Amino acid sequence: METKYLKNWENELNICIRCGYCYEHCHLFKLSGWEVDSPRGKLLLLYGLTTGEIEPSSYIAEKIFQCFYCGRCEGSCSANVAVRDIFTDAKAELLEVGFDPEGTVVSIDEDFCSKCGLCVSVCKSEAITIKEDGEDKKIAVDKVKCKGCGLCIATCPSEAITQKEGFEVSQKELLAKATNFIEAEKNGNPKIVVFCCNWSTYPELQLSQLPVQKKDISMIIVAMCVGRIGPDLILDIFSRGAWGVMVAGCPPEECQHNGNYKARRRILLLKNLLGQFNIAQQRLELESIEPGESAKLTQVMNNFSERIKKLGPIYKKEV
């Protein structure tokens, strides 16, 4: 395979020196423990497709499109490999030459699509356009582009866009947990589900520097963005028994794709909305969280379980 995208990167996957703190933040390699998830993983497939060791398939395509674009392999790595762009390169290569994998990538479903143009005003990354397609129109989406944040998945108003499942990631995954959790708690404590992001929280989550003190009455799931926590989903928790939802994101003009904009309005249009459905305003709540703010978070969750605990179970009051 002719690397003509990668070739500019042989001196960086040369930098690499393997050291694999870059796989101890990310996502991926923490749900499967599979090498080949990791950022460095994937950095050796990658050094062994421009020194021809390796052909390129599309098992190899495929991880390669696998990735949150989140960063936190950068920020730890002592060489400074620019793996961001290493990946996104490898992307355009790998479609060039006729591989076409599903990876982290958003695709739109036509038949339902009613091309009004919400995921393209929301995509920071400009991966959605609208192409004129004869007299009708077409979402598109650039499979190089697109980072996977899921924000525009969360702001489809017919559902038309959807992403691979089995990241955790989808909100089909973000009920099951938060269910799963709900269900499990029998012991009469508050049921409390609090998402954090990726990107503010997640390096804490992972290096268990985070002092959750009540974590047997809250359950913590990390979301690649908040923007992509929609109302639905919200509700459908509540409805589930849950006493309280928390949403702790990136503060104001920190979030790469200002998703925590999106969820600020969404949440605060829901809260509006919560009396229609007989739920206290109160078991709602948006906090933002900076990176290293571990304590912040404990306290906010503390603060907000005390609150949870005097308005009692869901429905008890309200219904």
Contents of the next structure:
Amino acid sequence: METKYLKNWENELNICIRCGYCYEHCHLFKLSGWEVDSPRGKLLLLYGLTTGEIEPSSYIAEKIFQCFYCGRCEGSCSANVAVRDIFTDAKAELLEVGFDPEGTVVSIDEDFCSKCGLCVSVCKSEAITIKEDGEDKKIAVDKVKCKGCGLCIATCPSEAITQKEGFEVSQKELLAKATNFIEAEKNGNPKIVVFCCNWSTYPELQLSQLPVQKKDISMIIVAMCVGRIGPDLILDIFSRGAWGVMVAGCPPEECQHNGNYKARRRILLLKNLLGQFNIAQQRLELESIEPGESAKLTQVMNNFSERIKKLGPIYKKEV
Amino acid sequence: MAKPKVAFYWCASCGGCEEAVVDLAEDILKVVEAVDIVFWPVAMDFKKKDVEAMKDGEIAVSFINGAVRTEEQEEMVKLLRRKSGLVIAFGSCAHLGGIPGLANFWNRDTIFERVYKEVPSIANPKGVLPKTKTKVGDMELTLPEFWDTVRTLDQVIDVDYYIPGCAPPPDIIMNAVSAILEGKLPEKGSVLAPDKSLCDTCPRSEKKPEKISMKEIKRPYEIIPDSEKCFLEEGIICLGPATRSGCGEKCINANMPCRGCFGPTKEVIDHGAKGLSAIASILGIEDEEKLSEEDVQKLVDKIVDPAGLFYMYSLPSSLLRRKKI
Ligand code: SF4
Ligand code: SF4
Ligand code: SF4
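With the form predicted alone in hand, show me what the form predicted in complex with the partner chain looks like.
Shown next: the complete complex, the earlier chain at its head.
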């Protein structure tokens, strides 16, 4: 295929030395274990498209459209390849030649969308706009710009925004994971659910030796971006018997999507609300961890679990 | 052919839902012509024993308003459930708990203390409180038990459909009644009102800026809102984005923000949490990169009583249901 946007990246695609440092950080690769889901694999495919050795297919297009833009791969890239910018241009290219994959791009369910416009405001990537639609208006998602962060999903008060399931980060999937953990824990250990973003916190968790983790008293769930954790998800987890919930993301200024700012406001407000329900506010905590600060993370987690252990379960009768 | 039998009943409610039926005006004549009202405590002299005497399923439809908070209410709705083909939860209280549901921030003892001892208008020197059994001479008087927790109708009995609103507006009621009479009902469990939220029909939606941000929080009494601007733009929390439409925008037209009486839209499990998330997401969003944690805390603290606001009509139906006791 004659490439329009990708041909500008031909050199960059060659800079990738195929070392594979990126793939162990990529959520999508971790889910499937297939090379085609790793940043390296996708770069190779795109290189093939630019040189004409590979013809585009809907399978390739679907893979390229699957990216949460966390940027973790770039952080570990030994050759500084602009992976995400390449993917964005590749998306534009593939759309232009007629592919229309779902990927991690969100879509709007028009049966439920009231055009309240809140999603438009929260999207840092300016991927959502209100478009004239004849007499009426409608909400449109720019498939190239959308980075799949899920911020808008947690914002939409009508549940009108959806993203393909199977990446283990939808509210439903996150809830199912947390619920399984809560129900399986029967030894009287504290039921602590920790949501991590894939950038600052989770890699540190992997590196640090967390005693809490070893004793298996808390459940760590990678949510990609903390901006997709909705208050309803947190309340659901509490109502199912969690003793504490920690949400750990990037420090201010460092989130790719500004999801941490939204999470901060939602969680501070939710804490106020929990107090009114006579649920100790310390049971819910938002932490921001600088990448590389595994000592801090260990400490924060330990403190949290000590505090929660003292508080015990919320409801005397375990629900 | 015999006319279908219909019953109306009220539980923990204000009486507004009964008014709503009367508000049908001449349309009520059409209803009365089409059906046979067999039970309606507020308007007609039928007794519980009359209902008990009926065959199971004999009543075609029971419209039950009010939340369930006493033993008697529970007994009555269970009886009506047995005797009815369809049970419709009528109005916010039966649907979501409504205003009486806010009592779930207290329990029986604290409510009794307040109502029978503390309020300035009460004189009760002996501190007498209602009891389920009282001896008077050699007689025993009884009162139904008053539960700690207010429940929605569907937390007590199986409910077929919901008519939302505090109180439900006449057109929503008439549409529901026609759908029942014509047998054109949607799937069981549906709320008989539009699926989209209020912003869809709100007259202020038109002029809303493309990116909406709440710079600050104002309570309705603090300013006289511009009658054309979206409330959010003025810093007034409006639950319209999170609340089902169909109300006819009565509050909005009276220059008051939506407080959520129609409840959430179809896919939402917790009305308050969704409203909270929506508002928190746009609060101070313009300057979010500049605000310190303390600034954000201050901004958020300006929302006085978030639980009472976001769950004004839906506390018993929420995930947490009540304050922990
Ligand atoms: S937040 Fe939801 S309901 Fe509002 S405009 Fe966006 S998709 Fe539509
Ligand atoms: S907020 Fe995130 S998921 Fe939603 S449209 Fe924007 S980039 Fe995509
Ligand atoms: S937020 Fe309230 S005032 Fe604004 S458009 Fe929606 S319903 Fe209307």
